[in-house]
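The data below hold one chain only, encoded as structure tokens and taken in the form predicted on its own.
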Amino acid sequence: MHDLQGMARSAILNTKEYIPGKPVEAVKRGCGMDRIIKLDTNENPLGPSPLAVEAMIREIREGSHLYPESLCPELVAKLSARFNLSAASFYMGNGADAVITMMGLTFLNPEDEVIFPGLSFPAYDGIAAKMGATRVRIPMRPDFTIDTEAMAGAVTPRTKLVFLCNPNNPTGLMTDKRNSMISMVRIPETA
């Protein structure tokens, strides 16, 4: 029998488990209520857009039997033209968690730092912890907005990733373009 704990990376063993929000049925049972409007896990109490449902049904009928084109070349071409960036500037994935995880797997080492707001999407903290990177949580302002100036000020030569969720999850508050740290942080050019 193998000692799996002895074989696993300590960063993985020391990572706290992500606990998602309870399903609406569990909340109903726990509260003894029949009608609950739950807003804590990006769920929409109004249901999906009829146009989105039509598009999903059309895609199921026309393409569910085919392997999808994962690199999304048409979308990448439109984004490249819109933002005047090369296609290599974009990475496509199946949802934010997949993209955040791939960024961490690709770029993070134990000596690196990851900067993110103190109250934000848990995947940022999760991937930094799993990769053994130093997590730099920047406290929120008193009004629960992201302190982009403090985030920019926290950047050091060891900073590898900076995560800025906009609108922020879970607060839903926007970071105004004028207050964004994006213009304050420069990514060094590679030789």
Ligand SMILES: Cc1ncc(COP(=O)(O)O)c(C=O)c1O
Contents of the next structure:
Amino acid sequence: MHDLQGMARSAILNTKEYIPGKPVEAVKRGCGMDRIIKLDTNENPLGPSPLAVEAMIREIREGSHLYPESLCPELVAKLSARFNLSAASFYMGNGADAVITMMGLTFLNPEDEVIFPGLSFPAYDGIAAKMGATRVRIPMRPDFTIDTEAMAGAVTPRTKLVFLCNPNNPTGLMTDKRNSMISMVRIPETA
Ligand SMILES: Cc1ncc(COP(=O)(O)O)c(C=O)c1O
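Mind sharing the form predicted together with the ligand? What's above is the form predicted on its own.
Complete assembly follows, chain above in first position.
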């Protein structure tokens, strides 16, 4: 039998496993209850928007047998008009996790550094670890807000990605652009 574990990249073997919140079915079984309002993974207890459900049903009926337009040019055009940013500023993915992963795959080499807050969404640490990059974890301020000044101060010529989660998960606190150093961050040019 093949030793699949031994064949994996060492960066993958050294990555801490992400343990997601329990699915509602498991919680029901565990508590012996039928009706649960689940809040621990920040899911919407009100359910999806009826408009979103309608749009999904329409799309499944009309388009699910064909490959989609993966770069979503119509959506990108609308977003770039709405936010007055170039189309190149947007990247579409199936959820934020997929976008974070794609950023890591696209940009990170082992000699690069990734800056993120000490208490934040675990995918930032996860993708940096999987790509073998150096993780620069910036401790939170005593009030659990993100220390944006320290993040800005940690930028070096080796910095490739800076993750600022807003509002932050899991603290739920906002970083206000006007009160932070974030708009002043300039990545130094590499030699
Ligand atoms: C900050 C943050 N980023 C990304 C994700 C993952 O989002 P998605 O379900 O869209 O992949 C979550 C999910 O909780 C999150 O809190």
